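Only one chain is shown below, in structure tokens, and it's the form predicted on its own.
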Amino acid sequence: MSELELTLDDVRRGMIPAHIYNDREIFELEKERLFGRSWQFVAHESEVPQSGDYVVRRVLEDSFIISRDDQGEVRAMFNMCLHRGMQVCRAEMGNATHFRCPYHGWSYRNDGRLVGLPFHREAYGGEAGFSRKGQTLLPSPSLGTYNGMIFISLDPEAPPLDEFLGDFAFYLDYYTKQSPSGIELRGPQRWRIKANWKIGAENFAGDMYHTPQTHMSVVEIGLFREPKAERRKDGSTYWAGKGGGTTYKLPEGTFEERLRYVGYPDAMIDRMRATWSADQCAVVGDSGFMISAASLFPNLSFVHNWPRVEDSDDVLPFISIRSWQPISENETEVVSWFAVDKEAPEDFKAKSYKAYLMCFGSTGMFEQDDVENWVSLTSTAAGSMARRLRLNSRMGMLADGSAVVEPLSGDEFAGPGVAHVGYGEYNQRHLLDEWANHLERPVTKSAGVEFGATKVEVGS
């Protein structure tokens, strides 16, 4: 076997190459098979409501204009000039009905299309010596969009996004419809953390375990309701479709009672189960469960929590959707937005925002305990005692493959896929498990598409 092969054998089998973590070679493969392949948020539509609005984001080195045109549709552009590959729009956000290139001014409609070149007569003989026709920004190769989110793949052949997200569908709701308007986001947010971009992934996955030992001085200064770090081993974690998440068990009472436990008005409460199907209510209402901390394959995450937000024993509950952006394989952008329904009153959304600043922003209580550890492991993973060393990652599994804990039937919970109460590293292992599945197989390269002057690489 190769050592590829060894590597992938390992993580499969719950036993991580601590290298993974810190390696030149892992991350190139991952550039190409994963990401290059794999579908990433970029933006949510409350980003860009209005015709002629744009947000700039990245998918590693790629630049994306994501602009809703003149027509009321979003697009996603390479952010490339056709003519000499100058990057064509350099504000991070605004509202616009042309984008100009810096370089030699050729110009473009907000839908991408080519619609003014200096000199076009003079230079190029005007439209029988370069038609403007038909030329536009390189699209991105798959586009997509869930309850607003827009997502996109640099993979033309990739699963439409349904598919792609299957039953973690149903826990997205949670995060991204409270009510039938959906979502609003402020930010994002951007840091850098000298971590590889797994360990956050893995984190909000699944890893209930680290929470009495890394965030217990959070706990014991009273920031929650809950006493005792330890409640965490009550809840369960989830896997379905391409995520997985956390929950935390709530006290006895009805589908009302335990969202007001969280803080939640009566007035959102009502929505909500207006909204969200029978089953979903019935997560909160009938099994008790209130979700958490989640991740979407291979880097979005979502953390929903209660703290107290003011001198009072009341709590108010936030969302945050974050994005672990690879710089290198030791280095990653954090880009973090706070999400809020639509419909919310505006109270309850000032002072759920102060509570993901508190807790999950860039300065947050919880960001600087999670950082602290993951910098370590990154850094620690660049050497070479590493590549002799196998991270136990087999928590929940008995010597022969077998569950500590049987997952919970339906009727201990109403959600899909499969879920476990207690302690365990099984989302972790499905994480892994499909990022081992991306890195085993090759990308077959195109033979490019001509876009006017401009000739484009682009993998399949």
The other form holds:
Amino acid sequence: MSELELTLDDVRRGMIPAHIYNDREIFELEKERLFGRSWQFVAHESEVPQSGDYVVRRVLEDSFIISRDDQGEVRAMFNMCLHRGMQVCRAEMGNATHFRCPYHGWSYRNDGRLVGLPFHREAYGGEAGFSRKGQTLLPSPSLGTYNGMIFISLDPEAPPLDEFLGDFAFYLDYYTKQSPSGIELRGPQRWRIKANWKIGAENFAGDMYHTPQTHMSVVEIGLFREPKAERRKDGSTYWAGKGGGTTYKLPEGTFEERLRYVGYPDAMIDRMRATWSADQCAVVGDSGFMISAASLFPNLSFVHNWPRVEDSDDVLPFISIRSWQPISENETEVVSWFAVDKEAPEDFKAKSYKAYLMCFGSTGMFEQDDVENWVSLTSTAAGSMARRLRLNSRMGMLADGSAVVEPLSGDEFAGPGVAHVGYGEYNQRHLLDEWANHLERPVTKSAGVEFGATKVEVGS
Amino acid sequence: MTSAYIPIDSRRSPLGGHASATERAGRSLPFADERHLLAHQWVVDEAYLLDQQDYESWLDLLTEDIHYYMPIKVTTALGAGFDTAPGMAHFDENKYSLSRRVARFATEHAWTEDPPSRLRHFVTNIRTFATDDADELVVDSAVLLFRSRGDVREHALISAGREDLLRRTDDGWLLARRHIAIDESVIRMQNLAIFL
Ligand code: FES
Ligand SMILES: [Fe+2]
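For the form predicted in complex with its partner chain instead of the form predicted on its own, what are the coordinates?
Time for the whole complex; same chain goes first.
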């Protein structure tokens, strides 16, 4: 077996070679075999509401302009001039009908079409010499949307987004479709942490076990009433399709009472009731679980929590979406948005925003302690001792691989996928299994693209 | 005229409605002006409190109606008319949320600051402006924060401009509003478990 095969084998039995959290070669493989073909969330339609609105987002080193063109269609275009490769757009957001390349002045409409070319006749012989027609900034090889979330993939052969999301879409709706209008996204906050990107994705996917310890301080100051050790282990984790997450067990009550318990006003609860499927409502109303953190393979995470934002007993829920954008094997750019239902009352939106800022993001009091752990873990994973250590990621499994607790039945958990009550590293293992499946599969080279040149046989 | 400088405005925050709207009047005060000397000393003394992480004393320097606000800087074209992410911030704090942040540091379980960071707030370029209210001064400053943690990690820096509103009260001069213009759109620090 090759070294890679041995590593992936260990990962699959839940014994994680520690060096995968800080290994240059592994990262090179991830870039090619994982990020080269996975679906990546880049923006939400609410970030580009008007014609001409754009944001610029990266997938690893590749910069994309995500714009809404004059027909109202959302585009994702590689931010590189067809002429000599200058970045066509150097702002992070704005509104434009055209992007003019600062180098030699080629200009493109906001749908990517090349429309202007200085000295076209003199320099290129006009349309006959070099036709502008049909020339556009490179579109992202694949693009898909779900609930207004824009995903792109560098793989033209990527499976359709819906197929990729599979049953995880059921859970995605809790975060992104609380009413027919869906969410609006604000931000993102962006900051760089010296941690490997997988750690955050694994943590959000299923680590209920860390909450009582890592986040002890936020309970002590009265910010959060939930993460007492007892509460967290009564929750469940679920894995469905290409993602999974954690939940809290809610006190007895109806659908409405339970959503009120986490702070939603009645008008919003009515819209959730009307928007969600019977099964989606049943996870809350019958099974009694409230979604909390989640991750969608490979590096998109979600969080839903309900802290106290004022000196009162009321709690206020908030939602955040974040991408763990790899910079290197030991550095990650966290791109973290605040999300809120478009139809929510203004007062709710303001307080929910407050709740987000207090808990998560660059200043969030939960997040501060998470990152401290992940930075420390990453730097420790760099050395030669880490190459000998296999970390234990087998929680929820007995020595022979059988389960510590049986999965919940359909009567106990109304959602799709497999769910378990209590602490377990099921989801972290699922995420890394998926990761291993990608890393062992070589990529076929994608075809190159050329602009405006007809291939001419060079004479001998 | 297109300007690269776009001032921060509390009213653009969803949580800034309570903030004082007092603005600077006229040119900066002469450095020999007593009000400038007072303001200068205030921000320098505050920097020492922040370096020492004496956050409880720091909290006492803030008015009840404080708006402590650091929007997210974004790169925009010159003339776009904005250079911060709409409706979003890093800090958008009132006295209550700042008091929770301080209370958290005082627990024994705020791991990100235990062991504590070594902090140094370099505060410079201070200038002071009178306002229409004799009991309020506007103070501009530049701050460079050096933060070092542990022995293997590299240090991290944050550079920002600040515009403060100082108010004279029975408890002395207190900070009633702070607008922080961070100079990076992507922060190169693991978290903002610090104050600027
Ligand atoms: S590189 Fe863009 S016009 Fe030449
Ligand atoms: Fe956490």
